[in-house]
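Here we start with a single chain on its own, the form predicted on its own, put down as structure tokens.
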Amino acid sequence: MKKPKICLIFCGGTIGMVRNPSTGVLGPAQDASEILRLFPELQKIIQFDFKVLVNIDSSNMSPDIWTQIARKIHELYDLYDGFVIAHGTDTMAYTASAISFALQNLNKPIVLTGSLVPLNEIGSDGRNNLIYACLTATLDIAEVCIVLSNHIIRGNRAKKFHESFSALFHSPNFPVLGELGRPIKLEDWRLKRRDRKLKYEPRFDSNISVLKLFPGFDPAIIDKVLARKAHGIILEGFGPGNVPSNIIMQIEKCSKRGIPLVLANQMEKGITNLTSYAVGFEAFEAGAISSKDMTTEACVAKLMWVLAQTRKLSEVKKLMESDLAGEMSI
């Protein structure tokens, strides 16, 4: 039986590191070969090729990376039957996020994950978490995912929750596609491989600010956004997407200049209603745009795609406010 054949990229993170032997210092793995010799069942099951995309602490991810990840994978998209990216934590939501709008109708899984402890040290969950990964890649799933632990998240579901091994991420607004366990359970509301026609559209503006209200708010700090012409904004507001009356002025100024500003909440499992209480309804008849019950890193990596492609405010709502990968519930 012929073996899948996947593609591991390291951009960064503790999993991709291993200890030199003469320095005793963590540095990322040069080849497959470093890897597969800690793996030797994976290669009983699956063949490997391993690239080098970035060493980066996921601190320092950024949009033009993202771009080059989703580069990266268009180009060997039809080489492999599915990819695993090897990525710090801290910043993971958001990149499987991105790539799940770079890379949208996909036909095989693109699959994150990461560790709290290097690959080779004692006690590492690395070595779980890039077997469970790599063997998720090879299962009928079609979409960007999150593996941690045993659990297969939808990337742009996902939230970084705890740091601990066995809870360090969940998804709290969808339930997960899987488990891996005895057997493998893979849920029937998974995107599955299908003959799909890739859609590339690799670029992100990141010409963006996110705020957060709080009791006190200056509405002054929604105007210092505009004068610095940010080309969107994302608002946390309170409950379901309350806002204090004295910032409408400041949601109409945006909608006059065609800069959509995106109304969030700032629940973790929470959906924004702007229609539930008056003070939302207020913001919505301003122009507020609702992002629904996406994750605050779904929505940023969203609005940085959506801006990318259009700056027409019309078009901008009805993108945001549409499910294009999963990341919101219609």
The other form holds:
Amino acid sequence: MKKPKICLIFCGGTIGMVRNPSTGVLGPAQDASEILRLFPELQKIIQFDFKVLVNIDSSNMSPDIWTQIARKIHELYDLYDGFVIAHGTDTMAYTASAISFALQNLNKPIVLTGSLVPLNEIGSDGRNNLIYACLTATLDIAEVCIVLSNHIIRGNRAKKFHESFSALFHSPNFPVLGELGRPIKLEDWRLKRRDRKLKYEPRFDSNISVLKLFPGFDPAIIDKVLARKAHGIILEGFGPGNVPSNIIMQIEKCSKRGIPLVLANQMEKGITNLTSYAVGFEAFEAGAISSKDMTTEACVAKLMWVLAQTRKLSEVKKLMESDLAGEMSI
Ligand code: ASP
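Given the form predicted on its own above, I would also like to look at the protein as it appears in the form predicted in complex with ligand ASP.
Following is the full complex, with the preceding chain placed first.
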């Protein structure tokens, strides 16, 4: 039987790190390609190619590297049955979201995975994670997903939750796509493989600001962001997106200047609803765009992606409020 063909794109993270013997601190390994040699059993059932794109702690991930990842997958798209991206967990939810916007209408899976403990250390979760990520990449699933902690999660719904093997990521507003085990159990609401025309648009405009409200927030902070000519703002409001009345003028100023202000929320399992309280409705009337049930991570990647397509406020609003890649429930 023909073995499925998977391309493993290495982007770094703990999974490929080694410990500095004198400080004990983790940093990227010199030769990441060593990794595949550790998986002889996988190579019996899957045909692999391995590409090192970058080898960084994911705190150094950037929209430019998202573009490089999307380009690489686009270039190789027809050659493989699925893709696996090894990536640090700290910013994995941002990258997964970004790739889901850059490569829409997938007909095969793009699976991100990583680990808490480096592969070459005792008790590493990396081995299992990588094996399950590769197996998932051969299955009937056609979306960007994260495989960690016994679950398959839609990438643009994921949030890093806890530094523990069992609950590293969660998906607060969307059910998991599958459960890892023998066999892997896939849920019916996942997107399945079928003939779709890939939509490829890998650019991002990173000139945005993300602000978090707190009691005593100085409205002049928004003026400062406007003065530095940000192209868009994400503001995490209280509860379901409520804001203090002293920032309404700034929200209006954003609308008048054509700068999208997306109102998100600070809740762990939060849905933004600007019509439940007067303090949210005022923001809505002043022109704030609701993040609905998107995670802030998905919002960041989406706003950057949308702003690279258009700077026209009405078009930005329309795209931000539409479900583009499963990131939002309508
Ligand atoms: N700091 C690491 C990173 O995100 C953490 C990890 O890989 O889990 O690259």
